[in-house]
Amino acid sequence: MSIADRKDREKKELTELILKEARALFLEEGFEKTSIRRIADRIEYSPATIYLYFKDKNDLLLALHQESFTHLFEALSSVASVPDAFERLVALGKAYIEYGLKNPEEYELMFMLSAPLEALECRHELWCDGQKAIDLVKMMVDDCKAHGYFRKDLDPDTTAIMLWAQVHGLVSLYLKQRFKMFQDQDQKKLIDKTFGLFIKTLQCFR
């Protein structure tokens, strides 16, 4: 391995370490209470080292935010091979729920902390990753309309928001342990049953 290759590998490994520990601290202590120095102490480097990789704390947070969305879109890409428009929409919902349950830290960072959007607002930037996510749902709603599964007059914006709210609600309730009140039921099976019932209600959109 050349010196340049070794330096590139070390840079990548340190970047991943910074992101990993920053994510943990943001979730444990909150974005406002977490400082660059606190992150540096956690990884046993100086704050100056972190500033070589990230401009400031907002830059670090948004890098985590973008990384998490990249993982989410990778997980959702598997539904593209489903041939039927309605079944593809259902598969999208299932893939979203599965991702959220398996990646609680990333999910909370993307959808349950206000800090990433506040950081974007400070930069006068739009929430492009969120827009990309909702556009994906809207595209599938339009596809269902084109194939006769939904009425032609159905508004894609409000329908997409409703679909997103349903799966987000299930994931959020699970991650925040609100399903523990149903002690006599398997929580993940309860999510599956609830989502299945929701899918049946979509027949009303024909």
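Between two forms, the rigid core is the largest collection of C-alphas that superpose within 1.5 Å. Residue numbers count along the first chain shown, from 1. In this text the structure is predicted, and so the values were computed from the model without any measurement. First, how it differs from the form predicted in complex with a further copy of the same chain.
Treated as two rigid bodies moving between these two forms, the chain carries A146 and A165 on a single body.
Comparing the two forms between these two forms, the rotation angle of the smaller rigid part against the larger comes to 44°.
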Contents of the next structure:
There are 2 protein chains.
Amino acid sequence: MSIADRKDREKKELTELILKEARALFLEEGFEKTSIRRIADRIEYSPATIYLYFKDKNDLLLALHQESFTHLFEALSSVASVPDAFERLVALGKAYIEYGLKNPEEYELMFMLSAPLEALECRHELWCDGQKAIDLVKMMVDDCKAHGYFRKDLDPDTTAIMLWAQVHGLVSLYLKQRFKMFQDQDQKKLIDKTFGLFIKTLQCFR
Amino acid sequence: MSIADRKDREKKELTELILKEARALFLEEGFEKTSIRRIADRIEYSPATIYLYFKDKNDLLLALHQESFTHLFEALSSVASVPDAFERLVALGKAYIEYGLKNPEEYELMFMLSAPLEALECRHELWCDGQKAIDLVKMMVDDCKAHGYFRKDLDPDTTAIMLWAQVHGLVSLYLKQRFKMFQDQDQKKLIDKTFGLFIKTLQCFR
DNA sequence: TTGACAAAATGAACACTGTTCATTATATTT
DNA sequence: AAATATAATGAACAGTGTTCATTTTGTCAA
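Could the form predicted in complex with a further copy of the same chain be given as well, to go with the form predicted on its own?
And the full complex, kicking off with our chain again.
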């Protein structure tokens, strides 16, 4: 049936047009300004049409959130080329922080907003993008163990969460202006310095 | 002039009535449901009246935010009685986490929402509540140095930020449902375990 | 006590928001 | 060409923060 095929294709095309313009609006003007009506304006359809392609706004934001994760994993993929296991873990942390600072809106969508997780919740689905991310950290922790950087009895799950919480703490406090009180110092250097100290601290895992 | 005094008092009283009901609404139904109109309903004034007492919603949220800090400092004050310097730092971290988990809305207001900091920004004021909080951590880090738990060359500023970022990372990821993917385990125990590991890690500062 | 003035409170409006649904327009099938 | 299925929409609902002309209330001097 080529006509059903075309219908499927058209459905997919409009879905992606919505996402494309939603993404553009999201990156240009941020989460707050990304309204259904403004997306509708950009794609030249009525607001109601969007609801034929997405259950609600959370559902649309979940789709954007998933695209952002692909973007994040791209940004993190370069660290794979770092030969040393511990240096690789350090590079991962640095790349994560850099991604957060350079893509604030996407970072918020992935790790700070409730919307995408609410969409998953009502679909009875788990946050597998997050699982993939923490698995990446866990693997690198295991590598560090294998190469003698971390003790063998170290729990990789707990360690991965600790690493994640540290970098997320730094990025999210920065993004929400909580480092502006350190007015004299450069905020980004402060993050680097803190991350550096954290890395030093990790060396006692040996 | 007793009449000017009474006017001042009345101004203060209504300001505090607004804050009282705003706070109640905020705690009962959360940030999202705390609208100017609903506050107005509760205090039995028109929405426009609120704007005679607060510049805008951010300004009102800043006032709530400051009240929350008093509440936080109260919750943290008990750790002062812990005799050992390092144990005191650990107790501070635990108390901070516990406060965050038990008072999610207040925690978000203090450390995750933009609103209060935007209000400060347009007043050209600094986030002195935040400064007081980080100073508390810094003092305890200094205590640890003084009692031989941390090396003398450790930078207390960077260390304080690292400690803060760690606990904030844990609390904020939890509050934004990012730990729900670890479905089998108890999320709060996961936080405790991670914080425990972090504390162990700190012992290499000796 | 009354009139003039100042202060406080408000109703209504503006420009938005997400979402739903009966109606209309388009496309496909009989 | 008529009947049916699919797609798109206009209009409405209920809500948001905010502003401002208008009205109400309170104070003070004549």
